[in-house]
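What follows is one chain in structure tokens, specifically the form predicted alone.
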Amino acid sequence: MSRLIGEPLPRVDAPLKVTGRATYAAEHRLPDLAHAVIISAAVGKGRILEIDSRRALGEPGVLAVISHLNTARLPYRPHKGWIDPTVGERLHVLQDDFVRHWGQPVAVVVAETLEQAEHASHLVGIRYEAEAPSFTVPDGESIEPQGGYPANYSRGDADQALATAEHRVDCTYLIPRENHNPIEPHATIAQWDGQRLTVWDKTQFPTNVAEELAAVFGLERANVHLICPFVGGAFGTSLRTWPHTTLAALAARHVGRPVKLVLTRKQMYFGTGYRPETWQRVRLGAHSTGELTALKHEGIAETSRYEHYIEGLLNAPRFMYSCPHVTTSYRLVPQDVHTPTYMRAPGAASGMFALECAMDELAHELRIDPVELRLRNEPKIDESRNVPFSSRSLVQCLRTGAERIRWHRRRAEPGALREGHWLVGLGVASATYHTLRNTASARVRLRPDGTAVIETAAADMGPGTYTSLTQIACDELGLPPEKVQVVIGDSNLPRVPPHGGSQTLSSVGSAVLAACLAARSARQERAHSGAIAGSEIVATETSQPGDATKRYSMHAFGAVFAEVMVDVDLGIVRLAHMVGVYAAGRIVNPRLAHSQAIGGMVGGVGMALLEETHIDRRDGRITNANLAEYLVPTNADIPVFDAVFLDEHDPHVNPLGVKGIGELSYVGVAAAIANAVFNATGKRIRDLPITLEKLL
């Protein structure tokens, strides 16, 4: 047989999804379902003076009215999951009068039929005495972060060597508040039995979701199981257990029946996290022919009051291009907010553009070529370390891209290039994202039919955690993929990290491998020994990263190239074309890696052209939390996309050689756009996203 890694294999998965049979959080049908609906807070910041649920009650098939008013306490013991803020402590939900942020479950409503749910919501009265909430980035006063990533970096004297630099750039870029809003809406269906509580819940990290459920409600944690095969999409939104989960599950017990919560795209807006809006200043020093001598910068970004978001908004500056004098500074703004969260590529996407886009500027005060400057500044090692990369692959990103799209044609004078009316411009951006490994655990059975189940509490939203982890477990246990089973999604499963960060198949992937290689092992000692095959061998494997992320700096990068086209009189943005070039170790299936990439440059299209939330800065309201008016790209916006992988060889990472993509092809297209927008225009937007306004 054939080995499989490396071989564009079809989806798993896809005919159950293309015939409507994956079954997905809100679709599971349990006998004697109620419907709940939330009411959101409609101030943003204040205190509850009444609420008046008698005209709901009277409705039909309306079972109760949940609030504060009339809830038990409940426990919230400590917990703190391996996605949720170190400082800080999450909603309690229901559990008093105040009012935190502008969407902030007030209440519930739980009936027989969704529609009596969403009428009775509309009949319950509720008076505030309300404040004036503060939304301040980036004037207002300013926090040091503390635990996760470090606030503050230096090496050298960036201040002295920015004094006497031949030649200056001295930036400032605003990146506007940005949400999710994946296919599938978050939905919670609960189900108690007596003291055991069972949730169906969309989300991208199971054991999670018990774990926090059985510390809110003060549970064992063996008494709470979640279930969800299919993720219709998350981004990162679906990381945290946000309080519609406990509502759902606060409702079922209320009620003493299973019940079902679906938040509407609406309330997504303000439900769960989003990227925060960040403001950056970026400084550039170098000498007249292009090396680096000083990088500063510096990053505010919002979060809310009761928990301290952290990103790594200024990872990568610190190694990304050689320079001797580099300051690194994070900070951030505490408002009447809800709490931010990781959206593709936390902080990396933020960052990068800052950085690539004073890269760009640099460029053109030198007159250099913006490729040729990066070139210039490429690190023999991980400075801000002083270890080695495990690879680094930028160069030949840089130089295929620069290929493809035919970067000769560009001018270095901005507006040089035209077609008819529309003036045509070039960029580039440099991209990076960490290579995550963290302890995961498997679980392979091999059954006396010749068939083989792979068991994880691993997560797939999208990118294909089925069929990629098929692929490993079909070459090691020397099995076609139709006798191999993945089982996902089941908090009862071995535990894995959540599938964010780019780490599932480098985390999950290396413990599959190893649960198979231990079955491999058995099944062959049993062969040996004579024994008869009437029994399925298991075998449990746990693998955890090494020493090697001490030894060296292990990061996947890239190199995204764009071409725009920009009407002359009207200012509209036309992306005409773009390629995006890849480092990222072992790619276990081309398909997939294609497809993720893509994804991640529409998402960056979409950052750079249309993402923004906008918020009534008076009480805290979202003012375009729909898909009318919150833009995001569609099919009309997004040409033929040219992905590219390069073969790199990379043993340190792990097992299998893996780096993420899924964050890595998000940065960095933000950059690459407005870049091409300058060159076409000689006009350099700052503040995302580049509208026709911005540009008239």
Contents of the next structure:
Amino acid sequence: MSRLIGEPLPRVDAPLKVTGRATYAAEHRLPDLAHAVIISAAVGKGRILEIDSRRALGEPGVLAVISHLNTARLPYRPHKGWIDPTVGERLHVLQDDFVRHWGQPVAVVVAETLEQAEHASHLVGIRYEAEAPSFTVPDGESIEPQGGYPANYSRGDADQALATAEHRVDCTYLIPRENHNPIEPHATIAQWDGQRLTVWDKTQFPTNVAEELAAVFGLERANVHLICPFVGGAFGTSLRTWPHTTLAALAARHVGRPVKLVLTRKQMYFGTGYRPETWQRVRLGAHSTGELTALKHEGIAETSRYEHYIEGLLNAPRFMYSCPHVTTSYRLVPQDVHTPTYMRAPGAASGMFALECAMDELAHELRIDPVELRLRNEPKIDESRNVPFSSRSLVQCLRTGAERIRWHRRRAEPGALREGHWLVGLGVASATYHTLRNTASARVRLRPDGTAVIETAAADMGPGTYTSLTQIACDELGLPPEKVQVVIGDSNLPRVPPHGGSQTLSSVGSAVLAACLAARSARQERAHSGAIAGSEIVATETSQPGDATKRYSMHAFGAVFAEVMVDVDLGIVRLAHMVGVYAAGRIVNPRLAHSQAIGGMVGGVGMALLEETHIDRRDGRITNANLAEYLVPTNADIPVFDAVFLDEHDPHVNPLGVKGIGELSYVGVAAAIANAVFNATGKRIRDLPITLEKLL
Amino acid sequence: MDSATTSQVQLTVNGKPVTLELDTRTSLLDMLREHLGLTGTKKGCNQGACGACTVLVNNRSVNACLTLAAMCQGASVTTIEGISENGRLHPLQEAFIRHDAMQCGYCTPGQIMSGIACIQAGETYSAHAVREFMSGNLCRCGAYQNIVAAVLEVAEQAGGRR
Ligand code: FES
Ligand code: FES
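Since we've got the form predicted alone here, give me the form predicted together with the partner chain too.
Expanding to the full complex; the earlier chain stays at the top.
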């Protein structure tokens, strides 16, 4: 049997996806299904004075208008999923008359049909006592985050080193709030059978949905079942279980029928998380030869008043480059908003934007080539922990990328390259994301007919979990892909970590590997003992990370090169080309990895040039809560990208030697583009997105 | 508005005649997904901004979310479920698999229907033309370059056969 790991096996679920037979959360069919529509608060803060449902209830087909006035208090037992903020407590929906943010669900209308429910939702009269919500990032009262990423870090004396540095840069960067905007909206179908609850809910974390609903409704965990075989993109927005999932279950219990609840596109901006707005200040000190002597990186991010969302905003600056004096400080400003959440490359995307732009500013100041500047600051070890990297191929990434984009064309002087009406610029940025691995379990069934079934509560929001797990199982079991079936997206299957943070292959892949090995030895034992074949062999294994994380610093690295063209008069930025070179350990499937990498790069283009959530600070409403005004990259925005993976062998990260690329490929893109825009125009845009009015 | 108004709609969906008694507010998209169980056509925004709901009505691509079912009286509607023949995938479906022109797959049916319209319209003389034509179909997973490659390849094959 030839090895499949490392081969470009076509996506195993592609036939289902191209025929429309892949079924997403809202597409499960049930008899007697009723439809629910959420009514969202129309004030940014305040109290509900009155809910008048009479007109709505008089409409044909309307079954109920549910609000805090007519629903029971829910148990809301304590529950902290892996992905819930350590500090704070989730929003308890329809439990009181408080409005904590614009768009908070305040009622749910249930009707026979979607049209009836939508129409009736407009007939419910709600009166509020409104207060002025506050939005004060970055200047408002800040707090030190707790429960994860350090609020303060330092080695050496950065202030002193900055004061005496030969060269300094001191820059401030603003990144607006960004929304995930997967094309599939959040959706939940809920069905009760006595005290048993089944939900078809869009999620990246199947077991957590069941655990959270059990906690919210005070049920036995075993009585809640989540099913979600396909996820139509998520990028982090489906890691947590948001209020609408609870509302669907509540509505189904209220009307005694299965209920379907699909969020509108608009509602996806008011309750399913986002990348928080950040303010960052980076100060670098360096010798004229380029070696960094000081690095001071401060970051302030928004969070809600009821939960403190934290992310690894300032992780990379601590180990990315060699530097004796480093300080980072991380603060949160609570506002009257709903809680932010992980969005593709959480923390790293924002933090590395600031750091990599600042490095470019330093290169310009020192008249050193930006690639060369990074090479001169390549550390030998992780200086923040004094441990070696398990593997680190940033230098090779930078060199390969420079070659592929033909970096030698770049002129140090901005605006020196021109093609007719277009100024041409080249920019570079490094990328990194830490390699996560957590405890995961998987089950293998070897059937008497020679086929195998792999079962694990993982998810596949697009990277290709179905395919890569198939490849791993095929190699271990000596079977062709047609004989292996992967079953995921079900909370009753063996437990795994959330499908996020690029840890699915490292965690779940390792568990599948272990379960296959166990199944194989069980098969051999059975053969030796001469036992009768004919029954199924079942092996369940749990795979845990060892202590390698203590001995090594584990990260994937990459280098992004962008070539932009900027219209001399109009300031329009066009992306001419982009190269991403990644060293992310073993690549299980180069075809799917390439898709994931170009997808990450497209996401980064959105961050750089298009994406920004506009909040009306008077009342907290989001004024571009739709896909026509919240701009994401379209086909016409994107040329052919070159994504390359370097050979990298890392025996320490996990048994498969994989590091993950979902987050990595998003990091550095915005900085590479911003740096290219500077090289083209001489203008530093330090607040994203880089829109034409900022270049005029 | 009298919300209880219904009307009878007769049309052809994927070659099969269909008669439905529908709320006049029902969109073509909700008719397909909620009434006919044809969930291959996706709802991404319900506002004409994402293209996930693209279907062919009388051989022209439309956003099913912006089309009232009642307006499709007598029309012939083709959805993703109707383009493979006798279990054989449409060449563009095959090309999407070959080029891995998807990740999550949610935009994919809409992309394929738009791709078919793009090829039929002859807007495939350059990658640029395809990108422009296909820009009403958002892919948040960012599969654009693979989508363009798939459309161009099938257009070329079709051109070769002509
Ligand atoms: S659902 Fe019709 S265009 Fe988005
Ligand atoms: S494949 Fe996910 S949106 Fe296009």
